[in-house]
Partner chain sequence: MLVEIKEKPEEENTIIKVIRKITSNAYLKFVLKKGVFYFVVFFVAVSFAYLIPRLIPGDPLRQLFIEPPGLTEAQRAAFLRKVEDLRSYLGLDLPPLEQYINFWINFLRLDFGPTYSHYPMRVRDYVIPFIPYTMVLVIPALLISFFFGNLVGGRLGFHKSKKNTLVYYLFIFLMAAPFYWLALIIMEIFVHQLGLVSYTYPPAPSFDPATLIRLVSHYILPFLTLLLTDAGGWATGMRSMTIHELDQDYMWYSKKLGFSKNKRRQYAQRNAILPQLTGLNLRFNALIGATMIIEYVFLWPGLGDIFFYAATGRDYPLIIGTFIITIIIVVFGNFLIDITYGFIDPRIRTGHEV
Amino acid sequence: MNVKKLFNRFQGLIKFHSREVISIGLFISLLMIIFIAAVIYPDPDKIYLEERLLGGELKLLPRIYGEPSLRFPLGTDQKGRDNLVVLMHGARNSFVLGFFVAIFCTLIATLIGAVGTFKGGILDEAFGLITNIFLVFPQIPFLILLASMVQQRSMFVVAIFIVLFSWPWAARSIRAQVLSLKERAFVNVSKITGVSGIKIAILEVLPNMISYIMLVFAIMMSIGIGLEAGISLIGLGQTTDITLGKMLYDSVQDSHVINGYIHLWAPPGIVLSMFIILFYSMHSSMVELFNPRLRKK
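Quick one: this chain alone, in the form predicted on its own?
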């Protein structure tokens, strides 16, 4: 009987971990392909030429809207660039932007949600007021105003715009978790020994919230990548670098969908969807991994 129980438990763990491993494996494979391709082909703006008859003469002109072939698996775009190389660089830049957004949003949310809560008093009230203001602040009008003021928007600038409005919900969630842990026995023991509130938050509470902070980070990654694509589609994204959102924006501007250039507009949409789906899958796996009740089910 004991052997049977052990076997069933082992089978359940394998079943759970197989889902997690598949999600992480696919995500790592996607990243490896993107980053390796970006290193092998470092120049996404390289324009390929072809002989074209113009005014009765053969001239070397950009190979615009080239059909997919062995040399150009995704064809060439409206500028004569290899669309596959552009896609790899766009996916890499979108991931880097999402990672930047996740890092800073998680840091801000942790600082405001954990340290402020433990410190209490005026600091906690001030952090709560700031969080509430950013929660109700009209994001889209403010982004339009910023876009009109900053004509040349780099990835860094757009990432800062996204960070400004993406951290408040995480700060509220982390604050709720900290308030729950604040009443635990190990925290009371630390208070009795005379440890300051800030040190308790950093040394005692935050280590017990690593799993939750990892979940917040994964969500922020997907928000950063998805929101960049969304604001780029309405013309408020970055203007100096290639991203998945910028590729979709160019497809809208140059009527790729209407003209039937599916090899130009579909790949960035597919890669963007893969990013979001894989982040959601990893987030769900981590929720089950860190929650014993769900793991038992």
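Moving from the form predicted on its own to the form predicted together with its partner chain:
For this one, just the chain is written down, with no partner chains and no other molecules.
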């Protein structure tokens, strides 16, 4: 009886929140696959060898451009690495980088959005102006300029570069949200009772903002992952690790498309699109969850 009730409840959840369940389920399984595989195959740079006839002699050479087979489901790449293992590591590194970018961006945005509006006066004006100025800056030319000045770029450095020119969008949307929350009755009540501005911001407004900050976080993650892949593709991303963008860079550099190695250039893009679509669908389902007015009647 109890089990049946539980099942019924579960059914209802799937029926009314199908998109949420599917997107979160897909996302978690994607992450599990990536992280578990990275543990099982810890070395993506391992080069597989094969015997090949070279000048009438059998020689042990890297197994480059191997066709997809049971042993190598996505074939081997231009260096003779197992493409599937490279893909797993690339996806993991991209995810970690996107996570860092999203955390830093959201922190900066929350700070500028919340503190500026509550302090008011010159600080508010200054923060607003800085946000608007940075909003006009085109990200990719700035990233190319920064990257061209640093020859050795680790993942962390690239993450910082991306944060420098990605936070304004988040800051503007959080600022707008804070401005609308500021006019609510409960803020006025706290003001009348003599609570200081910073205290109101942290104790009263911030808890109401958590859901919105999570939305911004999800979008920032997809922006971070996408931007990193974009500048890695032209060879100006990080130089130390494998990411999805680095794989696409190899594909462009070695003309995989023209030479017909579809198993090399398609998978990184599919994983990237999956990441981005999942973040967007999480974003829109979260919007519906937190804002009941938008839910289906």
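Since the model is a prediction, treat every value here as computed from it, not as a measurement. Rigid core here is just the name for the largest C-alpha set that superposes within 1.5 Å across the two forms. Residue numbers count along the first chain shown, from 1.
Enquirer: Checking P73 here: with the core superposed, does its CA move 2 Å or more between the two forms?
Expert: Stays below the 2 Å threshold, so no.
Enquirer: After fitting the rigid core, is the C-alpha of I140 off by 2 Å or more between the two forms?
Expert: I140 C-alpha, core-superposed: shift of 2 Å or more.
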